[in-house]
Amino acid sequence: MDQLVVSDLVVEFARAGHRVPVVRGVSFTLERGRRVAVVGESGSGKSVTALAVTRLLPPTASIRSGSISLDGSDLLGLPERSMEDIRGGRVAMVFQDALTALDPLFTIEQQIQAVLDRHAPRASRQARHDECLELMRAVGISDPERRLRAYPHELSGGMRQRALIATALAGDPEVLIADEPTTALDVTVQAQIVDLLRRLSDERGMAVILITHDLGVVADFADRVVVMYAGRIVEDAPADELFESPAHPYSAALLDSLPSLDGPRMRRLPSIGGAPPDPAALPAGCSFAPRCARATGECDSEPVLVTIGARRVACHHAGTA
């Protein structure tokens, strides 16, 4: 059974008196205990989609249409008080910058206990402390007793990210959304954090949405990969199929830009020419066409997202990437 279902989601931002769509008709499902990666360049709409799921959009943004349901319950129709029970409880979020997401005035233990008190109250102070220790151990933090007493600035970047994940786990979520959780970390720590998320997903039967601009971090993590461009899904495929044979030229270009251990030791990595379009001034037809080497006159009309086997792709030349 699908646990999280996002259907035809449209999110708009207010800009200079106009409503600008930044997420355009996004639909995807997340099955219980599975992992999906949502990838794309900055401005593709992936983080806004994640914020819409948790109803944490900024004041300038609004959901114009579409639906989001969790186990059949309409999240967009819930009153805010009910949504507060779900947010941080059944659905938790890990943000990009742990130093910003964690409160500098409170210790790590105080911040974990705040989530426990809200979503999983314990009978005694000792029980809450023991739970904090267990969560710190679960995310691989050594000497958890000492680290619980630390303030966020006293921890390294990787350790802060682990502490933030521990805080998210305190509500025992069914779905964890990790928005660019490795961006500010070095390559070695990035791999450790992604491995940690995969292990926690397996151990807890927890579904995970990983938001990232880097396809390289999801190869061994995701069951499915959703590729977004200019607010739309352009490809949604099983991870192994997408890495083996991307169907959309944008997916192929993202993969080509990854460094590889195969081939010549020294080579210039290809890049995607140009830049993503301004959501307020989208080109007619396919939004990627101005940057696409395979664009033809057919691309003057916007492609629809069609199902081809186990994947969905929005491209008039699907399968030729």
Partner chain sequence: MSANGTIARRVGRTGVVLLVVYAITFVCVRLTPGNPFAARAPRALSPDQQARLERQFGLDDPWPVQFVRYLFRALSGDFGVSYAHQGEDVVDVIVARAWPTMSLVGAALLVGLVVGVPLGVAAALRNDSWFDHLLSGVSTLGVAIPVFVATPVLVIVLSVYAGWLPAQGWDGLISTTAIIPIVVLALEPIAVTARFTRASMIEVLRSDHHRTARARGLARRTVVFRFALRNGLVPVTTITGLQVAGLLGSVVLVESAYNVPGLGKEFLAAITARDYPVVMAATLIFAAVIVVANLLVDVAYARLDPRIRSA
Given for the second form:
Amino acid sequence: MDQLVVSDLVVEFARAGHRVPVVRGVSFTLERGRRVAVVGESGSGKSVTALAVTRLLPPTASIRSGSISLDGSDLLGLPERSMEDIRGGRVAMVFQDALTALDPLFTIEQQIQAVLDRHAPRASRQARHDECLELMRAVGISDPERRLRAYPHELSGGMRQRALIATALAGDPEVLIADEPTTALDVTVQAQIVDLLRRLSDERGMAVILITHDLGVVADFADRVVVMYAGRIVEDAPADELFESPAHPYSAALLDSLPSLDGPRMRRLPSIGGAPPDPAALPAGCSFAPRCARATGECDSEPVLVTIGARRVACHHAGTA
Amino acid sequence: MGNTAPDDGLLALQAAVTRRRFLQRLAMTSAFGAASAALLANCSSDGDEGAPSTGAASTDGAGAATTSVEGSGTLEGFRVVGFSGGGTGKPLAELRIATQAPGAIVPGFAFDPGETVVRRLAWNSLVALDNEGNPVLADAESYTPNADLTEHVFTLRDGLQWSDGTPYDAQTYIDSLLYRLPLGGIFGPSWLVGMNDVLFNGADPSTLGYEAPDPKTLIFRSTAPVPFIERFLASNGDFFPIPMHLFADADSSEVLASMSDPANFVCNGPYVITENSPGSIVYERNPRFSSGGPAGVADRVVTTVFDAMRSSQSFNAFRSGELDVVTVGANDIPSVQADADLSARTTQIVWPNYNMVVVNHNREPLGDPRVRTALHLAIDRKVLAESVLSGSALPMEGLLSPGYEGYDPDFRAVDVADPAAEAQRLLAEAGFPGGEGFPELTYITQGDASFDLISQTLIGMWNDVLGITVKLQRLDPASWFSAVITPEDVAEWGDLADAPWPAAFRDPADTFPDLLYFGGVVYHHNWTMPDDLLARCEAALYEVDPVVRASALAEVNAAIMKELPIIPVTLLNDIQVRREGIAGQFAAYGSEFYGLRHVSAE
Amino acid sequence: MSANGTIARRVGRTGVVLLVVYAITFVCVRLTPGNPFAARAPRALSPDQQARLERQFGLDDPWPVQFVRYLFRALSGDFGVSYAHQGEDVVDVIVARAWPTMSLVGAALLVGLVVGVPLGVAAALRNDSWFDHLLSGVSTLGVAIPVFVATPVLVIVLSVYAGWLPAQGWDGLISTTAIIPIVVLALEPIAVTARFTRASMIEVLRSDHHRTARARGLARRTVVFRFALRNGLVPVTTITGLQVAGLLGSVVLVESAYNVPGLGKEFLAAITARDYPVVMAATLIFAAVIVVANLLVDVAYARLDPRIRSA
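Can I have the other form now, the form predicted together with the partner chain, not the form predicted alone?
Whole complex next, starting from this chain.
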């Protein structure tokens, strides 16, 4: 069942008097308890889409059109008060750099408690403390008693990220949006965090949207992968299908740039040539065309997102490869 | 006050020798009658208070030396009185006045406006000042001078006691002076037998002509006739008694510190201090007041400490109802004049508060009398006094001020029809036509606002009339003092400086010598009075016949002013306002002129 | 161990600072022309009298000797006897006047925080609104108006014409006499505090952790007052320490302008009178207050920010 439905979302940023579209008609759905990865280079609009869902866009950004609904109710039309109930309580977010995402001046316990107080008030001090301990164990932090009293800067990077996730779990959300939760971490810890998210999702029946630029962390995690480029979804496919045979050249390029697990470790990664387009000056037609090896005259017109089997893809060449 | 204190040993010695020689001669040649009181009474022949003059042996009613300046046309809007003059005598529950922080609350340890207020309220000497500012007997019961006024015998009252109940007598007076002598704060008087030797030659203080043959008798012996001894004693803190039973065997600092706590304060005046904080001193009646003289009209006097008298600060406090009487600074006078109610409760007090320009004769071309005269004539004193200083000053042309014998308001040092043209002519004659080639001069002034006003006006006038440039150098009072009064090089201290001179009490014997006779002890004009002029000056100062004295002083004044060793500018008056229901006034400074005990209900 | 070392270094540094201040003051005071006795006497002092007074107060010794003597006596709490207040111990002179000064500075600092912080927070929350612009205009005025102008203006308006408040003086902190000086003194702290609070709050409101807190559904009020404010106050604390120094400068002028019998007015009077011992002691007190204030700021800083504590 579709829990979260985003349709035709358009988000613009005000920049030097102009409105620059950074999310251009994004639609996707999230089924209850499922895990979706949203993948793309920075500037592809993936984080902005996530922020739009929780209506935490910076003041310079505005939602031009589209709708976002959670269990059938429209989030964009909700008053701020009701939105506060949804944030943290039903849809929680985890941001990328736990060092800055956690308040440096307060202990982990204070920060978890604030969320508990808000969404799941506990009567007694002891009960609240127990709940904190419970959450710490849930995110796999050893010696939780001591770590609760710690300040963010006193924890290691991985530990911090776990603590940040604990604060997100404190409201017992149905949907967890994790925006690049592993970026600042080393590879082993990255894997641990992704494992943790998967485990939490399974244990709690919690849907997870994992936003990342690194397709590598997605493989064992996501049910589906949504690939974004220049504010649009270029491909939305079941994870195994995507890894098997990416339909969009961009997806393919992302896959190619992954370090091979079999090959020599120091093999140089083939990166995608060129840079993502400036959203203020998008090329006419397919945004990816200038970097695309398979670009043809056809690509001068903007491809639409078409459904092909279980996946959706926006490429004139999809299905022809 | 004495006239001592030269600034180097040689000068001191010369001064002392000159002075002794002069006084000896005077003592030999003069014939004295019962002159003291008559002399003083005569001074007030034109006074409007009209106190009757009585015999010499009694000082009550020695005559008011008040000078009316009414009708001079310069002081419209003010009720003009003389030096003092009091209220109605009706009791007043409380009087709130402005004061400055006293350097000490015991006489003879400091000399400043704040100390003077303490002395006027809480301390008594042999003589005090009455309602009109004239000497009346206080601790003394009677007073007898000898025929030539060189020996003065005071008989003390019975039952004199300090506010703690301890009795005191004539010996306390002697001990009080001797105790303070080695502390360095005693400055004279030089006419007291032995005083110069004690001060400058380290002589034994027991040689002083100040004796107490018995507990009720005090004798002053002087090297010259001292017709003004009553005023001197009423004004000079050095001869006030202090509670020797506290000081005798103690360190003066510790006693002074202990006395600053009202619980330990001991005095002999009509008031005791009941509260003493850095911002305010409160006085209430002394239940053990055993002395004579005025006992004070207000039951309680609250003095608030200000940084400066005549400040906008104290005037604002008066306007917002926190003070009963206040002296107004030049800046605030226009707002008094604009207020009819306030103007009606205003008094202008004329007192010898000189403002002059001291000229360094050593610096060319200031040694040329034509240049000095040009500087003198270029000053429009009427404009300065009436416009710039809003009528709070009198134009001043000579060294005599109202109240001195021989003062003539119409006197002109150089009497010409067109002073400005004459000034220009003299400057041209001296070689600087239109100010051309005249060096830039430096004028050293104190930082005070009214001095600044005067200095800038003078500089402007000199520039306008003479075309010369004078640079203003503003110094704070202590720096000004060390530059002008105690310069390292007496000959080279600078060109011009402002020379304020609040005369300590009203006698030329005090003022003349300090200004001129010692040739630069006080202000370094580096001018030496010619011998013949010196002789005339000395003769005039100690002339006992009032009529002869007046004309002799006027002549000497005119003769000195021909040389213009120092340029007189204005007399700064006190403009005082009082709230409704208050009568009387007091001067802000000038030890003689505190009518504090006389401010009363209307 | 390292904490003790830090404290020891601190105390040592404080001592050096005070010593340097003391030495500089000593030299400056002595280089100023004029001497403490001449101007107070009714007549010019003779060299004899001058010498006697200088001997009495130990001013005839060479400077270094005097300085060392001053220093060692000061270390034992003996600041000597005031020249201008005959017989009074300098410590007594200072103590009798310290309370108005310290309470004015303390009150102005408190008012600065109590008024400035909410204004700054409000402006940050309404960033770029008319209120924000008004506040920034008014706070520029608050910093720009010198206290020796503000005081007479308030006195003329509130005392002389309206008659609501006294025109001068001091009846204690809890009295109408304290209002004008505190208001005048607090103008700058209010303005500066409001500006810094605004700037740092805007930064905090843009921070990741603020976004996290909001993403947890915490109400704006809770987020701002329970979390953001504390973050925003960290830089304000530093400024508050600096303001103590500024206030000690202003209080000297305000006390003179409002005739408050405090340390500041005495300090000016002592300079005018060349009352060396009082000038030295007052300078030391001022320096010590600044040092202590900065120490307190560091403590407050550490209390607010755990990162400083462990650093």
